[in-house]
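In the form predicted alone, a lone chain appears below as structure tokens.
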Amino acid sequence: MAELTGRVALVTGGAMGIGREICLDLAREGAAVVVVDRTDPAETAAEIVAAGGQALSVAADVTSEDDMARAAAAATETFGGVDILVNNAGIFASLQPKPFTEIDLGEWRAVMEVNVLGGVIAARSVVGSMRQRGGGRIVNIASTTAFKGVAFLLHYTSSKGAVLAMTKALAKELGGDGILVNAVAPGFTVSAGVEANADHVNRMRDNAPSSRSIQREMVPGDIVGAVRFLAGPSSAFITGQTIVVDGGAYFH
């Protein structure tokens, strides 16, 4: 039996790149996955439906309360409850690196509303299901850009080191109701959305490899690993923690 069997899994920003491999895993592992994105996630769902798997795609904006109740209901209504949320919903691919003082504020506002608040009001809209399930796992998408500081992103690398505090403070508080809050913070992953953008491309893929222990591009499948861990049985007495996951270019 595979260790994810009858669980349910919400993963936000699960149409394409990094959570659409994790979707694809998770089900792979017997969960039942909701995949939950502001673009199209049908096909992501369709995918896992069409290897034997079970799947609901809910379109969604993590920005709103009403949407991501909307999806933890839909989650409920379909497969009785979540007992996993992946926070990967996000804003990076498409930003442009520039000096701080050059960064607008809306896009400022923007990023921290997805990257932040967006994984809060995830969240929120599952914590319910959780508890009346006995437990579950939250697990953040975070980035080593918060533990290394990277100069012109200092939205993006802000935003991120926000939920690594997040994700402790909510293993502190959600530790009594068997609630787990981990994260896992990936370094530079080349996607399809990092390879639209040429800035990104021209600025960090090139020096990413050289940069780490084990030199090779480091594409989304990397991550799912680390995931599925810490949403599974073999990590029940793990809370409050960041797996790197980066080819060795930071030792945490």
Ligand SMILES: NC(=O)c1ccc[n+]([C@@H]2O[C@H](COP(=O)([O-])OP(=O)(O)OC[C@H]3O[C@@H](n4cnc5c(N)ncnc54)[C@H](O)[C@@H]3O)[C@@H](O)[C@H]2O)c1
Second form
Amino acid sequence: MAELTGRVALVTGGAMGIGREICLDLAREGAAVVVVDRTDPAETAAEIVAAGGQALSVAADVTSEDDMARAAAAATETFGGVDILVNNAGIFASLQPKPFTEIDLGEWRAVMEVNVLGGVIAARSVVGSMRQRGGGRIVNIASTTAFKGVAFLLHYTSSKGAVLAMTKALAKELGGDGILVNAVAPGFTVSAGVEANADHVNRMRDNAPSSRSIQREMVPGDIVGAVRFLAGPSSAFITGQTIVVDGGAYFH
Ligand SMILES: NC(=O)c1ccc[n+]([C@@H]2O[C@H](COP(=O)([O-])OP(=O)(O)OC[C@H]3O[C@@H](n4cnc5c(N)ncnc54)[C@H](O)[C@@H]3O)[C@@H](O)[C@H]2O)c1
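Write the structure block of the form predicted together with the ligand for the protein whose form predicted alone appears above.
All chains and molecules follow, beginning with the one already shown.
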């Protein structure tokens, strides 16, 4: 039997990019997947169902408590609850690198609101269900920028640092409920968002492979194995940790 059979996973930012690959992978492993995105994520859910899996799509913004309550309620109504939350929705590729003195404060707030608060709102929306079901898993998608201290993206780098800290604090807070909280920190990944913003991300894209031990471009499929591990039975005594997935550029 597949490792996640009988489990229900809610994945944010599942319409495209890394989140879409995570949805498809968790479904292949047997999970019923609730695909959440502020862009209609119906295509990802339809692909899972067409392949014989179980999925539901909910158009929702992670920064809205009402939206996320609606997504969690839909998960409970259709699949009985939520066991796994993957906090993947984020703002990255659309950000133009700039000196920190020139980053618009509205953009700062939007990045922190989606990348940090969005994950907290999503966790609040499903924690009751996880407690009822006797435990759960939360996997936060961070970034190696937080370890490396990448310049000219101070808002993004800071937001991912907050995700790492939030992962540890929430792991302590929820351990007694059997809810394990971990993070995956990817390196620069050629995702749909990156492809759509090639004008300003191409410099990072060119530099990334040569900085790695495994010298090739990183794609969304490179991340899914670590997420699946942290969502499944093999990681049952691991919490508050971060797995770096970047082809051996930064050694964490
Ligand atoms: N691509 C990279 O190089 C890279 C590296 C490290 C970490 N990450 C992180 O991985 C995650 C996914 O990145 P990606 O490259 O696949 O991005 P992407 O832009 O291809 O996809 C992001 C998805 O999140 C959704 N989203 C954004 N804001 C949302 C909101 N408020 N509510 C609901 N959905 C929302 C978007 O609609 C989109 O479908 C992000 O958290 C990003 O920071 C990306």
